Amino acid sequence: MEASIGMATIKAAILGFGTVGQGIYHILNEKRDELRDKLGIELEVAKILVRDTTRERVPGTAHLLTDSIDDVLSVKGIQVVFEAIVNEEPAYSYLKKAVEHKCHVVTANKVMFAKRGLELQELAKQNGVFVGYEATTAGGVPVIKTMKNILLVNDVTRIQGILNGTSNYILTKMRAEGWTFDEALQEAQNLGYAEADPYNDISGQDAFKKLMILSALAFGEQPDWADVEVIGIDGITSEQVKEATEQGLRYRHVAEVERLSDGKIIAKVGPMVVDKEHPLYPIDDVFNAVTMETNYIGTLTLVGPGAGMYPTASVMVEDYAEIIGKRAGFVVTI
């Protein structure tokens, strides 16, 4: 490793400073020495973009706050942008600007990425930069990286998974604690799993967006969104859960997408009842699971925490570490 590359300082910005954005900030600080040792790079968080710059959420960050993407991109030597904003806009416009400014981007924004991901990746390719999006799907479970690697040699034919931690948490508590849907939802909100407006989680829309991201990766395209049946968990009653439990069965909220032999892609999202032999049977609480069927390897399943500050932020920093490794022409192996 050349010393000049080795000890370069890389400037980063964080867009959005909620749970995930703060998690990134904490991990980058905690891991500063180690990232320097492992990747030979000094990392500096140079700007944090928020809507309200008068509110310092983490002590010592007030001087980094801005509400202007132009301000962020005017930082001399800015090279990577972490984005943890909700919704398509202004996130997409910000990342487009960043990519055109030759910045690598790492995003956790599934709503934006499901719709604009292929476009953003194409733009990044044209600009010679990378897009990390591991955090958009299944939280801390490295499904994107694993699938990219598998796709180097295998074809993926079918993907099935529990992709929404909040729904799985609610279904788990209805079964294990005998709570009603409303009680379980309330507790999920208390614990910070569900948003104040839980619509996206419980309607299946969140799982649907993640499934579309996986479809784009596995098959290079998505089914027509209007053709996909999306059913949430909000119609499941305590009685139904009780009845399933008495029969040794469990409700799971499952998203699946498949490419048929004629090339057509079909997808659906909805509740499913599984028995104890099913791989999704023991996946409780906020855990996510993704199963992919491939031609050479066979069936591969990944299970891990589907939400949370540190799992999500961690995979974003891993995306960053991977990008840095690629740019230097090496990845540190241990």
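Switch over from the form predicted together with another copy of the chain to the form predicted alone, please.
The following holds one chain only.
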């Protein structure tokens, strides 16, 4: 009797089940048939790691919930871990364990990845697995993927970006509607763009973490964090915005990093007034943009939605499709 060749079932886990974690779960379910057709695999969410296993956030997931990473990694055939936890720990410890367990990992955790990303990628290399981190920077803008391709041939000398949608939304409304900073922040919170505690967004810390991830990718290293000046947007007044507008200029909150000719890497994050020749001039609302200066292509700007459940979750699933493709030696687009 011939053995029938069944479809490979790949077991996945989701760590953290907030907005992004739930987005991943929904996309994996909705795209199940497409993933099966394109990749020849059945992807099954086998475990969801949460702090409180008594709270079923998505109907029909109660049986998948666990609060133990060992429980997750003991699943037979577990091959990929999607991580959408907020802080550096326990996220890093969990991913380190997963990588040592020979699991691919896909993360959206910029706080952890800014600090431990190079280390995690080195560990993954030693264990023969991949780390996907497109979702850590600029939500739905495929900046990591694009930059990796560009870096195969080009050197990137400087990166400038609008890396925080909330700040950009606030500055846009202050200009277009004449609102004060506080009014614009309030509206951003009402719309769910800003957290209840908006400190990371408006202080520039969120953009700084994303910038450090881009620095590590472009230059293989980061500047000393203590040397980077990070200024938020909370000091910008309506009068300043009005004055700039009258001169045909716009305030943008810009994160930039560059490698000087002597090899030194310098970075800064802060408000900047740009004219209409500048690639970041037209980027309004919650959009993110990254401008890269390269030696062969010249200047390239990528623009897209910076936040939200589905942009972030979808790039995580795409990261995984790319990992599977690399494994099998083909390219996949979803």
